Structures are given as structure tokens and as C-alpha cells.
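Have a look below at one chain only, the form predicted alone, in C-alpha cells format.
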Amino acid sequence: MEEEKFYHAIEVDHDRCLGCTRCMTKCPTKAIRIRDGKAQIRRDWCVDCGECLKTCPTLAVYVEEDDFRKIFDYPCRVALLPTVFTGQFSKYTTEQEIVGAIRELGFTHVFPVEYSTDMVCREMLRRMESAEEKPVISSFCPAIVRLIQIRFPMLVDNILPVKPPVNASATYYHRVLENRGIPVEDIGIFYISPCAAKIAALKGEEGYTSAIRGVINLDTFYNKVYHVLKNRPKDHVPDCELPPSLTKKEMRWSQTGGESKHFPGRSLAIDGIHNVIDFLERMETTDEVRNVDFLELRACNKSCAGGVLTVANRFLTAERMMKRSQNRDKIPMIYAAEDMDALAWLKQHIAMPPVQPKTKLIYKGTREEVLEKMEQVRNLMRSLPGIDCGACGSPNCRTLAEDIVRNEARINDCILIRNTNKEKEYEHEGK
């Protein structure tokens, strides 16, 4: 059977694009060629990590979202709000005129994502102790649960098989609405996603189950609700119930070492996903990296402070979500909870599956001719300037040299060969 796809949220709009190869040179997977003057991605090779996206100098790399009127198709409506969110206001914004505006767009309730971290937490170091390959592998950030699936294949058993908290939250919460006698039908839970590798994750189904029914880029909701702010009356009060109140532990979930800082041994935290793959990449081919216990790996810099759907500075947001964190220690609010068959439910659908391998291939066909392409390359890499300039459409000389063998590409794609080659045949003419 063949091997399912990934989802993605990632488009390009030919329209817009220059084929500039901005994009192509800066994806860390390769998966971008220029064809025809225009970006093309490789679907199998994309981890949705939005560097093209934040590259792209026409704004033609975009990420695709639900219609906000979706909402409305349930009675009840859910807004489950990360805390990266609250991060994009400054200190003067209150979360009472956050949530006020949210529930003036229209959702009924508003549900804070990091709400079971703490639960997840447990989970995690529960399976950490019996783990048998280490250093075990968050599984926070889809971004780079993919590129191990693609890129470092080997490593996919060291990714701890827990739901991250955006999900594990969704399941928790959807139990709570049923319990309060709402219809499953009637139930819409709409997450606002920092990220495009979330959206994919979320409606691929890739080992994440949940209850979420769309999900909502953040700054298009940003936009939104500041709207409602700024067109208010300053004397306005908004009279609505808060969701429950995190922890400093919950809040800072999210940020760069919010996880690595709770589990005991060596634990690293390594945000940007090209400063990830340079990790691995030690990881696997040197003895430079030993006796790491866990890793918390996120593709962002900053984390989701800087997801490519944000508005405001990392930095800024990173430090507003400190500030708005702080004095909050005290037990979190899910084991006090009224709703114990919720809570009881979240912890037997708290795992996901095994993260399975879906490796890069470069080639297809048997292992013979897989080793004939690959002297196929190195005889062709003789021949190919090897200076990377992109200019053929693909990142570099040797990735050309791949789709030539693979049937995507011509050796007259290097401008200077074609160049060479004209010179030749202008000389042969002269002659």
C-alpha cells in the first residue's frame, strides 16, 4: 500500500512568486525547487517549518486557514487560546479585554491550551523512566517530529509518544462540554495557531488525535480582536468569565526551556530548526554529543514566541509571557477540577502512536539501482562547477545532480554549462 502523505498548510501562490530562490536556498529540508520560474515544493520532503514563508520578500509562500465563519456552524464555540497569544498584547491589554473581545466575535467559551500541561508533564516522565533509547525527544513541536521522520529516521523511536498539550487539552475539554449534557455535534473547539506546522499536524491526523473542529492562523485573530479593542470605548468594562488561571509552570510551557527545566538528568533545550538539524547531525555522525537525557527541540527561534503566524517581536512576546507568568505558583487547576470523569478520560487517551519513519527518499528502485543512481550523481558532480549558487532552480550542485538522475532536472540547468555550451557551439560555427 503506498505510504500516506504528509498534510500541509504551506501554499505558494504562482501568481505572486518571482522565483526569486529566497525560499529554496533557505528550507532546510530541500524541498523547494524553482521550475518554470516559479517555486515548487516537494510535498514529501516538507516539515511545514514556515522559513520560506518568512523569507519570501513578495509574501507568495502563505498559509492557508479555515473561514472564521466556520465558527459559527456550532452552538457552542470554543477558543482554545495559547498563551503565545496573550504574548502579541502588551501589559496595559488585560486578559479580561482579551477574552471580552474573543467572546465578542462570536465564541461562547474561551479554553487557555497549556490547561493540562502539567498532566502531560507526569506523562512524560513516566515513559521517560522506562525508555529505552535515550535522550528521549519531545513531541511539542510537529515541525520537527516531521523532519526526524524524514531526515533522521533512526531517531523516531527516541520521540516520546505523549500528546502534546494543544491536543491533550482539546480531548480534556470536549469531555467536560459532553459531560455538561452538549451534544458532540454541537461542540466546535477552534485553535489559534502560532505556527503552520500545528495546522498540519492538527488536520493530517499524523499520531495527534483530537477533538479540534478548525483551526484559526493567529494573526488573522490577532487582527481581529484588536479590532474589537481599538473600536471600544476606553471607559468600556467587559463583563465575562475567565478561562482558568495557569500556572508559571503552564505559561512558560512553551517558551524556549519551558520543558527541559522539569526533567531530571542532562536536558537541552535547542530552538531553530536549523540549529536543531546541526544538533542531530553531531548527534548521529560524532561523539561530540553523550549522556544527553532529553531534548526539547522546537523549530522556531524563541519557540512559539516566534511561530511564523505571530505579530509581535519574539523577544517582546517572550518577555510579556514572563512578566504576565510571574507570582503564579501554586497547583494546577486540572486536579482540582469538578469533572474527574474529564480528567480521568484525558489520562487513558493521553499517548499518541508510535511516531513511525517516513524517510527522504532520494531515490526509488532496488538497492542496485538505487547504487547505480548514486555513481550516476558522483560521476555528474565531476562535471558540475559545484559552487551552489542555485541559479539551475535547485539549492545546490549536488541536489541538482540528484534531479537530473531522477528525471527533474537537465545538466543545461546549470547557467554555466548552458553557457560553456554555447561557447562551443558558437566556436564550432566559426569554424
Contents of the next structure:
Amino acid sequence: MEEEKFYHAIEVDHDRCLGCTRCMTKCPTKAIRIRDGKAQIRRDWCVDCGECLKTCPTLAVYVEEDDFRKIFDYPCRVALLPTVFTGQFSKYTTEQEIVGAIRELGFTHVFPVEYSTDMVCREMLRRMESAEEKPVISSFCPAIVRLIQIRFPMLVDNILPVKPPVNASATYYHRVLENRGIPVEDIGIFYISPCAAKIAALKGEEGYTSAIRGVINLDTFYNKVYHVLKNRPKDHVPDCELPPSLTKKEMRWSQTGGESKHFPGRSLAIDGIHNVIDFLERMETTDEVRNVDFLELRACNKSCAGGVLTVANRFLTAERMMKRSQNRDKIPMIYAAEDMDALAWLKQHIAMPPVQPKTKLIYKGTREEVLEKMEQVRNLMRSLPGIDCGACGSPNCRTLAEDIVRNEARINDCILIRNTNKEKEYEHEGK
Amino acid sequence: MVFRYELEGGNFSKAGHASSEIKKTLKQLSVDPRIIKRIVVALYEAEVNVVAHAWKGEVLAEVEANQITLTLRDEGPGIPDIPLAMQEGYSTASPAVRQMGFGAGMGLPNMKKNVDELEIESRVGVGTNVRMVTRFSGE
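Which structure goes with the form predicted together with the partner chain, now that we have seen the form predicted alone?
Time for the whole complex; same chain goes first.
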């Protein structure tokens, strides 16, 4: 079997890491171990959800990002901007001011991520009609797609193979710019990302493959934009062209429930990676989840408004996005677009390859060997204390047993066992 | 390798624990996901049967390299007429159980459909033994 690896955007700064075990116990795929007092992430089990980053008390877990100056490698510099970015600002900051500040930072164009949403939605509906496996699952959240590949491989065929809006919009706008006569090598589309998973998904093993040339972390970008806005004179009137405006549906797509309300039948929206895991577990094993047609699953609480790289409070961001989109009910811009060629181009390129399973395998070897290792784990569990303290550097006693069987840990890593052994030694010496 | 799980009559919220654990084990053995799905469906139905009808019981799962043998033993009312119970839609579930969304009379037929071998032994007033075998090769 080919061992295709994921690219990961999450890193641990070992100078800051205290080895406190918080991230290790929070990790939904148990991909973190503390070795030599520092957190280490198992690359093949990580889904880039960012739970570790949210819980780290010393800010040792961080998201890798491209150098901002990289945008100046391109004469045509596009900021692919998600609605959550505008949601970071209160209503007193206008869209005009935000766009003006982005242009001042050096971008020549600003284009909304959710522009292609209506087209994406139609394609999803079309594929849902002919889907063999129900419920169909949206491909929107990349952390969820990876979670399914690793932990729920039986469900990969339920994921609709339609590009999420960020990829679809990049495909569309790249074509628009090409049609305007801009050479391909001059076009630099940069995505402003609210989370690590999007970065990891866009940047494959060999770097960026889609129309996107780089990613800027939303928090970094917010600081830059806010700095420009703060240093402006009070009476400053921004003079710039606004990007195409979005409809209510488009602006709310990245919110919890933003997708699910547009799909027929029983359609559910679930946010928070632990909630999603609980739901998918039930779906796989019991018959409690019956006749559900569509699942919108998001790794973060409050979806993208709660992304690990956002700055503002997620509830306020969500509320602002709702308010800002209130009076926006008109035809989606995409169908009014003059650029019919780019639209046709997007239609042809809106599908993505089907998602492949990448099952998290704890042991290597033949079935006989794996069974034997399971037996060893069971025997080890009899001697381990079962209090799941994490002091050994594995998330719980069971994973320690598995790590021991894989030769990645020793039974003496358990501090309780080590203590008991020491006491025995003392007694022995005393005699 | 043998796994053992206890079942408690009437406790529907716990039904599914054994299926969930067995599912995890089979995933680690890289068993074809479609076969895992079928085993899990059959075991879950069997668990619900014990919980719905019997007083208490247990699941014994013997996992080998090429097959799994699931044995469910319960202490309960037993099944007086097994061929009748095997018919789709036949159910003796109480109205209370049906109200919880169980008891559609599909349990045994569904189990039979999803495993390679199904054997049922039952003594009225004593209990029921169900044995299900599924091979991993899928042929």
C-alpha cells in the first residue's frame, strides 16, 4: 500500500514546551506523546484540528506560516478573504475601510472566499441525489475530512467529492485574471486562513498545488490590518474598489448551520470535533442515526468563527457575521458575472478526487502478529494502574501499553510502577 | 483472542458497547470495512435482542486471523418458536421497547443476513444462545 503522508501546519516550539500533558490528553486522535519532557506529534495520526494549540498554556504549539513578504514575488497579489475576517471587526469598521487597509498592505486585489458558494452548493445537491451512501458528508472542513480518513475509514465514500468554496473560488478567480491577460506566473493568490487544517489541506507534500500560492494566518493578518486602521487620521476616507458583494447564504456558509439549511431531507449541523466523533461513533455502531440525508461537520465550536487563528470571541464573530449579512438577499453574483468563461471553467473543475481511507493503525504486521500484540496489551493492562494520569508521556494507560508493545515506551515509564519497584529494591537492600 | 462483555436487560443506553469495541479491534486487523460493517450490524442487533428480552447476558467474541465467532448467551424467557422469530416483522417486543425505536421484528433476520453462519439454541424460561461466525476473506 502506498504510504502517502499528510502535510502538517502545526508545530511545537520545544523551548517553550513544559511537557505539561494538556495537549496530549485533549488530542482527539491521541497523536501526541511527551518524550524527554517535550510534546511530540505523530504526523500520520494528526488531523490539524488545533485542539492542542487551543489548550497550550505556554503558546508552544503554533501554526507555521509563509513569510508575508512572499506576496511581493507576484505583480498581481490577491487576498482571498473569508467572511470570518470581516467578522473580527465591530460594525463601526466598514468593509470599505478593511479593504482599503488590505490594499495599503500591498495587495492589488481582494476576493471573497465564499464567492463560489452557490455553485458549490448546486454541485453538492446534484451529487447528493445520486449518492449511494447516506448521509452524505460535506467536504467543507478539512480537519473533519482527515478525521474520517484516519478514524472512520468506513465513511470516506460518504464525503461529497466537491471542492470546498476556498478551492473553488481560487480556481474561478485565477481563470478570471488569466482571461484579463495576466500571465500565470504573475498571479499570486494568498488565502487568509482561520485555521491550521485549511493550511495543511492547501499545502500538500510538495507545496501548494492548486491556484493558491500561499497562506497567511488570520491572526497575523488581523494585526497588520488593525495596525493600518489604528494609525489612520479620523477623517480618512478610503478610496478603493469593493470586491463583489456576497449574498446572505454565501456570507453565512462558514457558520454552523450555514450549509445544512440548504439541503433537503434530514440535515444536521454538528460543530466541535469531540461532538463530531461522538456522533460518527454512534452512526458506525448503532442504528440510532437513521434516515439522515446530510451532515455538515465542523471541527471548531461555532465553526470557522472559532478557528484557532481567529482573534475575536467566536460568539461575537458569529453574531457580527449574521448582522452584516442581514439585508443581503439578491441573486448570487456568480451568475451575474460577465466572466462566463471562468464560470464554465469552474464548472468543469469543481470536483475533487474521492477521499481515500488512511486508517490509523496502531500495530504493524500480519493479522496473527497484530492479534498477538493485542494480547500483550491486554496482559500489560493488568499491571498498569488504570488511572490515566499521563505522567508516563502517553495519553492514558491503554496507549502506554500500546506504545510499549510497539517498543516506543517501557513499563518503567509508569511512575507508579517505577515507585513500587524502587520500594521493593529498598526493602531488598534493607534485609 | 477472546473478548467478553456483559449485557444488562433493559439497559438500552449501554447496548452497542460490545459492537463499538469489536469494531475498533477489527479496524486494527485491517479487515475489509464492508465486512466490519456487517459484523457490527449483526452484533448490535444481537446485543439489543438480549437487552430487550433477557434479564442478563454476555457477549463472547473470539477473534482469529481469518474469522470472528460471536457468542451471545443470555438468561431470559427463551424463544419458543425459532423459525417464527426468524420471520421479518415478527416481534414480541413490549410497547415500551417499541416506543424507544426498537422491536420492529428485524433483529434476527438482519443478523442472519449479515453473518456467514448463525445458530440459535433456546430453552423456554431458561435462556438463549446465539452463535454467529463471519470469515474475513469475504469470498
